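In the block that follows, a single chain appears as structure tokens, in the form predicted alone.
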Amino acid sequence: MTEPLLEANDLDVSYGRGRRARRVVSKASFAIAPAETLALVGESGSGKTTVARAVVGLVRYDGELVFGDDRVPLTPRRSRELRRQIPIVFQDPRSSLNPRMSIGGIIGEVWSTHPEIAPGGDRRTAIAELLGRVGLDEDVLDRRAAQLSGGQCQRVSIARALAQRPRLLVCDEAVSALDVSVQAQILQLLIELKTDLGISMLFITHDLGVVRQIADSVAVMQHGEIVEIGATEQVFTSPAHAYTRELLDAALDLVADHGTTTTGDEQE
């Protein structure tokens, strides 16, 4: 049996502190395989965004989180490396990508801070050969968030995660903002991306059709609890718990009458 990559064992995360703090997730357990999508879903408010954030480092947590062979600090205090092989996509890719900077600059930074991992001969070539990894042209490069669309600035945002050399990408509702065409693209990276680099993804999200496509396996949160958790297909054709079933049931509900899942404002 495969070692998981990453396992967490009774995550706990609390908001506030004495008697106004709010536990947000309780108990939560699950694991990802090198080269596996685990996609945790559930409705607004249910957690799912908070384990994200204390994968990454953004909370602190009780429990344990096992990456590789380390156990993951409790606080936010991480390693540089640490940090490096487990990067985040936000859902808002505008507000990730500082305004002031060109965009290759963006993802030059990165191996200004992580020297180790950078490629040899020219900074430009290597950043250009990045981004048309990710499908955007070379002249790119010297164009600011603003003068591009969200699809674009998403794809950024997978590049300078890419330029990490990351071993877990975690996409949190990394395609809810973005048009349903620009999505199934951006999708479609992903899951090349994780063929061709054999990285591990914790995949955030409501949209139960998004996780069809993308995700080997599922986590079903509840009220910061994981609820139902196994391989897609199973899930999907046998739920086990009445809240997964409920999920799936208005999923399909959507699709009878709008005939797509996801809608967005954004064109690419």
Contents of the next structure:
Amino acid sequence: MTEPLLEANDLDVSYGRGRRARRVVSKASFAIAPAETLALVGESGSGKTTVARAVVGLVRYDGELVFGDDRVPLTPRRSRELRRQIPIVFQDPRSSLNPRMSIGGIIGEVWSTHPEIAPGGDRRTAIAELLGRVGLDEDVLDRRAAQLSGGQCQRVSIARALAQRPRLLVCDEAVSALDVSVQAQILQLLIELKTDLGISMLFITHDLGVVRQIADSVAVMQHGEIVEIGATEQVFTSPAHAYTRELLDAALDLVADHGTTTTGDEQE
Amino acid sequence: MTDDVILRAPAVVRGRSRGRAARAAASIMRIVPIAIIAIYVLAAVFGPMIVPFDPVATQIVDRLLPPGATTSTGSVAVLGTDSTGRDMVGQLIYGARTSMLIGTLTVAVCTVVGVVVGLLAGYLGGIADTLLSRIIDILIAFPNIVLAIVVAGLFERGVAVVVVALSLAGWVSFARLTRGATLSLREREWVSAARVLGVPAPRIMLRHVLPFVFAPVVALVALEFGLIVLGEAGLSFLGIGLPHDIVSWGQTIAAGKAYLSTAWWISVFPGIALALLVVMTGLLGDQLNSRFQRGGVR
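Next up, can you give the form predicted in complex with its partner chain of this protein, since the form predicted alone came first?
Next comes the full complex, and the chain you just saw is listed first.
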């Protein structure tokens, strides 16, 4: 196995302080190789979003997080360079974009914050090019989030993340709030980016169908702990933990209810 | 079917006209406070050009003239004169100018200080928040006017002292409002996104938080303006506000106190002017508040 891009060893995250502290994530260990996508699945409240927030530096954690060759500081105080390399796409497409700023302004902010990666030449052209990369028209540039659809907003969020020239993209339920058809489009876009640019991804979701399509490996979380981790096919075909089996069965029931079947590998 | 429409028509028309009357009344109520405040502002800005008035000149022969009386110079004192023969209309207009000046300066100081403190406390959290919040709590527990009296009483009378004395407690409500709004805005995802991106904290506060605090702050500006004008009048009434060569409603009311039974107009007119302004700014503040709450921060 190649040297991992991100390695988490015994990651603990607690909210609150002192006696009121509540541990949300405990002893989570996982690794993501370059160009690999790790999906973190589990029911709501299992702590998967908190793991994402720790990785991008929104909450304090304990344990060890190694990115590339460097240890990531425990507190949210981290270098700009590190922040540049790990962007996040949030669940709610609209509220991740400042409602008072134009789309051009939102993406331009990436380069005013990180001038070292700003493209030379005309800024507008560069932004338009980036928007084209995620499947948006140039005329979106002067609009605001309220004037766009949910799917378009999510494309803008992805464009903003790409503008950072990331090494690891964190997607926190990035397609969960979208319609099924839009969801498929955004997922397709993410898969394209992954294969074309070789970006690693930490993909947080509760939707096992989505995991199937995008993830190379899966970590299953329950009550703040990772109960099972392995290659996607392996986890789907021969789940080791009871909770994973439960999740898979529940997902299959849903699929059966909708009258559609996924290809192969169904559990009996 | 046609009959049906005809039969029902009058009721519909009546219903609509009642709705229109109610809407008209509501829209008048929306205009009244802003219109009256506009009159005060116009009087304060342009009044002195129309009504010549010297606040330190006295005309002893014209003292204590009732409203409508003719003065020794042949002009009509529409609202009467005071104990030194000065025209009441002139005093009201110059008093309005003073109130506007003090109100604007003080509210400006309070807004800037309060918003900055509130943003810092709300966004940074931790020790900064604890410290600033305790200061805010202490100042809230202390009656504003008492604090103003203590400070104004310690120094030589003057505009700057009055502004400082009133600002000392006035910024607190702005800070509290801004802090509360910032606390909830800080958790919004576009703010988190900016943090993840590595945008420096001062720029996050300016670009991603401040614009959304603006609306409720404007409503508070209107509310506070009235209270500050009232505070200035209070200080001047007590004789620790503005110096004598600046006309202030508070001073005029105090000067008329001795003549309440014989020359009521000296205290009553500035009193009405003051009360009306304070009530109208309050109404305007409430209107702005409810408007922003309806269509405000998304």
